[in-house]
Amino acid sequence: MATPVARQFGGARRRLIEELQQKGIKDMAVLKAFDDVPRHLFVPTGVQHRAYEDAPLPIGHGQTISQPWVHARYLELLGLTGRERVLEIGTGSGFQTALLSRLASQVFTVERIAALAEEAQRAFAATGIANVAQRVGDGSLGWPEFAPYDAILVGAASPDVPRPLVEQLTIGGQLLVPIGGRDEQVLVRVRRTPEGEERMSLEAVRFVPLIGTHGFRD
């Protein structure tokens, strides 16, 4: 049975999904994930009334939860089948992690800020997510202990593609990462091949910087 809080946001969630469709998101699995995951549980209480706007929102510690269209676009580009092992760099609020948990077999996620990781963990527990492994650390180094991964998503901007992440892909696996300066970037898709890697620039984006050994210095 839906709780009063869940019913309160039901109409707004449906309107967001319709807006994502109008903006070109066609992958029905991605849209269903947005319908399944309560975004209001992944934002601070002070901005919960805006949880289903197609807009980024502050989550504290100088970080933001990305615009829903950006999350949807990331996930649609990956074209996950439900069988993949996925690594996410930048847990943030945990909302994208939760979406991934509906689209992949297993999700590994790394967050630099311990307080954000703790808040995301509480949201995972509240939504009953059981196929996510989480750690606090330098996301630019990946999580080599559980590599290789079929897909890696980087939710922060890097000056170049972090080499450890490419090396943690399966052959045929793909990495999505914003590349550029601290203010403007281009979303780049990297595919690992037997011969090396293939890169494709996709579209202009704006993300907070990836702080770490293979990212920006704090």
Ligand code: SAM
Given for the second form:
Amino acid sequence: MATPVARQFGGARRRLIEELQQKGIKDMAVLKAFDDVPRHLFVPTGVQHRAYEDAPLPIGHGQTISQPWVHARYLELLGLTGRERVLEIGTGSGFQTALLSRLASQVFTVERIAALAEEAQRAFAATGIANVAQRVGDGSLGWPEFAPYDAILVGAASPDVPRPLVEQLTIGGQLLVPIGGRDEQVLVRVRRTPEGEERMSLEAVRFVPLIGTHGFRD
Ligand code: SAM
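Output the structure of the form predicted in complex with this ligand; the preceding block shows the form predicted on its own.
Below is the whole assembly, all chains and molecules, this chain first.
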């Protein structure tokens, strides 16, 4: 039987999914992933009561869990079929990783802050997620050992497209990365083609900086 806390979060979760639909998210697989993954288990206890607001929340170490709409938009843009191998840069809370684990076959995720990676690992264990491989390190270099990837998502802002990430895509694979300054960016989609790559600027976004060799300096 559902506990009162689970019931309380269940109602809030359904309201968040309705809000995402009202804000234009149509992909039913993405909406189902939001229904399946309990966001309150991916945020610190102090902000758990706000877990189903469509808002970014602090997760410690100066970082944030992104706004649910941003995660939903990223996932809708990727249009995953369930067969893909996906690389995520910036594990953060692990919530988007968990959504990806429902939408792709295998997920690889890199986080530079070890304490956040450990918290995320605990949340993966608590939610029974098994198709995720994690690493602590500079994700602007990608994770070449397991390349190529069908899709790469960067959850932090970069001054330019990190070359290693494009090189680690399959032909036809796509990279989503916020490009711009430390405060404001444009979400860019890069598709690897047999001839090289195609870039498309999508929409204005705001992310914390990608700190690393192919990102910003610390
Ligand atoms: N999708 C995540 C979530 O909602 O929890 C995003 C978290 S936050 C917006 C971005 C994350 O990128 C932070 O945890 C930050 O530490 C991480 N990050 C920044 N630079 C990085 C790098 N070079 N390699 C790996 N992770 C990085």
